[in-house]
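Here you get one chain, nothing else, as structure tokens; it is the form predicted on its own.
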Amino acid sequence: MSSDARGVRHRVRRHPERGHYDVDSIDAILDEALVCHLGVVIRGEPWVLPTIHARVGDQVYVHGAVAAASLKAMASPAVCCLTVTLVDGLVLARSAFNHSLNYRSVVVRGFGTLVSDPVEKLMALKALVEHVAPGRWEDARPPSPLELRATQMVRLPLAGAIAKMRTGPVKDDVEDLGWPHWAGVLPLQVTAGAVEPDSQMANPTAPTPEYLANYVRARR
């Protein structure tokens, strides 16, 4: 475990070799990731739900309207649970029972804290805005004072984080190598296609911003 890591309290158990707990592995997932899923309890039954996040320091945020029950869940006594995944790429190995992914992932568990300072909140929008597309907070119009009344926002420390990951080739058992089938790694990336300007823009000869026109959501 590095020294840097924020304070384990979980360890991963199904192939402990490829747990992380440094704080350089943990911020970087969640950092590339778009989307994260939440899970809370809501009126005693579990949901699991997709939303967007922007880790800010040792913070994660996320955001929804007021009236989101899983927002409401998330800041309650309760533990939540937010996680993130990117696969790299499919593992074909030559049996059906060894394939598997190269992946990343972050599993963060603790208690949500509802964000009232409306200064924070707005700092945290931003940061949201920025994980999406960085350079695009300049780019558009800032948050109405009702707009920021209608959004609710919840941070989730990042204390105890933990990462898991699988990396490299096919892991065959050797009995198994004779066999004629191809097997390899086939690796994965999420690519940006071509703009589609809005048909309503107020200039419709506006240049396609350089941050979207290189937008690439690489490793990092």
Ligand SMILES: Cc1cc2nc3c(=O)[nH]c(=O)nc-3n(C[C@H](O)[C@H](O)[C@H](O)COP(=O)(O)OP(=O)(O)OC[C@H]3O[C@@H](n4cnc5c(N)ncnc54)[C@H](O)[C@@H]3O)c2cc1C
Given for the second form:
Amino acid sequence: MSSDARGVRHRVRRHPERGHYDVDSIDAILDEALVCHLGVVIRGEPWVLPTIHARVGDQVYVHGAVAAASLKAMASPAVCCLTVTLVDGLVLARSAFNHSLNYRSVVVRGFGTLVSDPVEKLMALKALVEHVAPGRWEDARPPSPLELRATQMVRLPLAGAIAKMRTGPVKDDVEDLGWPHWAGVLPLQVTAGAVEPDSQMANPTAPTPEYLANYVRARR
Ligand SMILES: Cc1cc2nc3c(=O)[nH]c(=O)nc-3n(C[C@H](O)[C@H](O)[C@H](O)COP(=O)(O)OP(=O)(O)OC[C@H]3O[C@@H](n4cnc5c(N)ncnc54)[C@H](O)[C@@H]3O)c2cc1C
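Please supply the corresponding structure for the form predicted together with this ligand (the preceding block corresponds to the form predicted on its own).
Full assembly next; the chain just shown is listed first.
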């Protein structure tokens, strides 16, 4: 597949140099972001809800309770919008006007489809668990038939997805370079804290899994 194989329906207009349309850039951001925001219209009103997502190939999956109104609206089918955002740094310019963030984001618009095939549903559930903690699926009890029935899974194609990124130093106007105060970038990243083992673990001496001991949101 070529790097631009999903097609481009829209282009970034503000700062067009920050727009990226290739599969690798879009997938890397979707895979690193822990959560997305899902925008849907329910009974004529807009709603934006945070939820976990997982990308598998050219699709992104979201899941929830069978009764979840946001997922029902997404799979009605109706046009919906899914976004992810990674904040990489604070950009502290000399002028207030040129303050910014370094970021990577993706916007996907399209029509969601309910996943009815149980094999695909299970595959997507595994992808969701692995998206949060790669390696975790093997350590988790598999879903029961009842749990599978109680779960609504929706897929959204990545056709036309757009990435936008700001990277690099402050960009001040030349006439502001004499300003005497500090200017620059404060990089930010997600870091894991110390694990908190559950007090009811059947095996209280079970070692902390490797995938938690070295947990990072992998950047590629
Ligand atoms: C980081 C994160 C990850 C999540 N991941 C998942 C997931 O993978 N699957 C899942 O089903 N849910 C997830 N949730 C919860 C999700 O945001 C919704 O609350 C849930 O899906 C219920 O959706 P619903 O359409 O049934 O909402 P309803 O319960 O019908 O919502 C009714 C109203 O409650 C309010 N509301 C709903 N959710 C939120 C919220 N999160 N914050 C503030 N107000 C809210 C809104 O006004 C909404 O219209 C996640 C939440 C967070 C913060």
